[in-house]
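Given as structure tokens, the chain that follows is alone and in the form predicted on its own.
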Amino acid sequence: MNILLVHAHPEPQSLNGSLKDFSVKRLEKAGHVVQVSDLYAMHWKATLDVDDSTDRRADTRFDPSLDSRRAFESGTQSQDIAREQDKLRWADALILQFPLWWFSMPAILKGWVERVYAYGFAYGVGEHSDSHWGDRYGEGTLAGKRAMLIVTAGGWESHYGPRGINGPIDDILFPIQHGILYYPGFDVLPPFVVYRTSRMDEARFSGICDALGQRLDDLWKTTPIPFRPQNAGAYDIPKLTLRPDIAPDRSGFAAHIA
């Protein structure tokens, strides 16, 4: 299988850098073909702006969505964007690996999403009608592919537990897993999270690698998170709210998982 690993940490000798190297070796040893987008090493431009189109007139108003669509459709996107889109088309699975900084991904990785997920590529696709509201949330350009997060966090696991001060890790990662990965069609696997990263020794690192290695070995066996597809009947369209009979006792993020 073809796997794209997008890595977002500025220090190659960090825990993240070591886990990235381990993952690549483990996957390649299993016979997979791996491409790595090491965003800091690539000096990836994080800001979505007028320079993302190669033929834009300087005297026109910049509209992020409309300019993105025009550049994508006309083949005038900047080459760094087009290359990453080609990698996503090529990949059977995507791994996003990053440290949890201020309850989300680093800005450079968010910028990768904002620029690579062009209008017409990752959103704005499919018909919009009274029964089907675009190809998204379970459908879309990237449907049929798998995705997984590898995340490191400085806090204790209990800090991210059901009653932890930081909030449940599944809630913190929901906007990424549901909104960034499931939205364009990925089947999203449960995340691999490493906690308390400042307390690491050789024995603990070895155990983490063993667990991560098993997750990578099972990349095509693991059951995805059962997010509810948008156009399969659970949601009233075009309101896009869950039908009253679907999970009537739940609200918030949890209601969107079957």
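We call the rigid core the largest set of C-alpha positions that still match within 1.5 Å between the two forms. Residue numbers count along the first chain shown, from 1. Values in this document were obtained by computation on a predicted structure and should not be read as measured data. Compared with the form predicted together with another copy of the chain:
- Once both forms are fitted on their rigid core, the CA atom of residue 131 lies 2 Å or more apart between these two forms.
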Given for the second form:
There are 2 protein chains.
Amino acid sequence: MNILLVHAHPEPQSLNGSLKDFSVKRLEKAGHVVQVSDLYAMHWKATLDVDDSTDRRADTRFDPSLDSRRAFESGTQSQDIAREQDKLRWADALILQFPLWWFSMPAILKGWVERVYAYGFAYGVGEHSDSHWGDRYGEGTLAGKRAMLIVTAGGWESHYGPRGINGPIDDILFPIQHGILYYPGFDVLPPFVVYRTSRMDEARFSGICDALGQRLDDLWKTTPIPFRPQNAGAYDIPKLTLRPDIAPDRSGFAAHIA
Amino acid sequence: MNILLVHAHPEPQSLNGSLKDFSVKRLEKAGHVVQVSDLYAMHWKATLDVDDSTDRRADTRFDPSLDSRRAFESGTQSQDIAREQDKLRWADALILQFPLWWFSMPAILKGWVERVYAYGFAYGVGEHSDSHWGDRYGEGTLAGKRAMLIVTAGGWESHYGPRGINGPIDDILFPIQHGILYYPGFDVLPPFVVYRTSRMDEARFSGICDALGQRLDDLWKTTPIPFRPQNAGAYDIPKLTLRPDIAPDRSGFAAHIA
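In place of the form predicted on its own, the structure of the form predicted together with another copy of the chain is requested.
After this comes the whole thing, all chains and molecules, with the earlier chain placed first.
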């Protein structure tokens, strides 16, 4: 299988760098083909702006969505964007690997999402009407592919537990797993999270690699998070709220998991 | 009062640009002093990296936290970072204004947080031990100041409701309001959110300005979101989970609101 690993850490000798190297080796050893987008090493441009297409008229108002659509449709996207889209088309699975900074992904990775996820590629796909709100949340360009997060966090696991002060890790990651990965069609596997990264020794690192290796070995066997598809009957359209008979007493992020 | 407005949109003639201009005028008319950090206009460097301090030795391993601490303590931070920290010290209130892109803030603003929130400034403040886990979540450098989000979203309000497909807006914003604003000490006011931004005419824009103007007039009267302070007894330390007798049947983000 083809795997794209997008890696967002500035230091190759970091824990994240080591986990990236380990993952690539493990996947290649299993016979997969791996491409790595090492965003810091690539000097990835983090900021979505007027320079993201090659044919923009300077005298017009810049609309991030409409400019993205025009550039995507006319083949005038900046080359770094088109290259990452090609990698996504090529990949059978996507791994996003990053340290949790301020309870989300690093800016450089957020900027990868914003720029690569063009209108017509990752959103604005399919019919948009009051009866069909686009091919998204389970459908879309990237449907049929798998995705998984590998995340490191400085805090303790209990800080990210159901009653932990930072909020539950599944809720912190929901905007990424549901809003960024499931949205354009990926099947999303449970995340691999390493806590308390400042307390690391060789024994612990070795145990983490064993667990991560198992997850990578099982990439095509693991059951995805059962997010509810938008267009299979669970939601009223165009309100896009859960139908009254679906999990009637639930609300919040967890209600969107079957 | 002194107000810092951090604005993250690439087009001055956008809805966000107009709301920024309106806010500045309204606040100045009320006698406040306003500074605007217009991140796109400033060409803000979004990516946290080795160039964020002026005295780094190229032959050492880059540690984002420890390098940030060293540079903050020794006065060798990049000047753009130090300037924003000065603005935060000067401000009585902070407004972050941005379009919701992929269910979070734009990368350029995330990078403002990552770079300006230095170790020793926004985290790593106060005693860190097994009985006191830092001055944070209600305490810290920015305690006594107020903060508020002004956010625009393309989707409908129902899509962000309790059972809306995107998840409730309060939960989507929790990592920002609690994790980025409350963490270093801000009192966080309820957000001002504009939905369905593609359907805007003069009448609707005028109504939005009226509502936003009222919120700005009430900046010092509005009751902050009652997030639970970390060090006032609600949490077991160092586990940092809610004590069993605090909201015993609740979990998730909402449990951290009294």
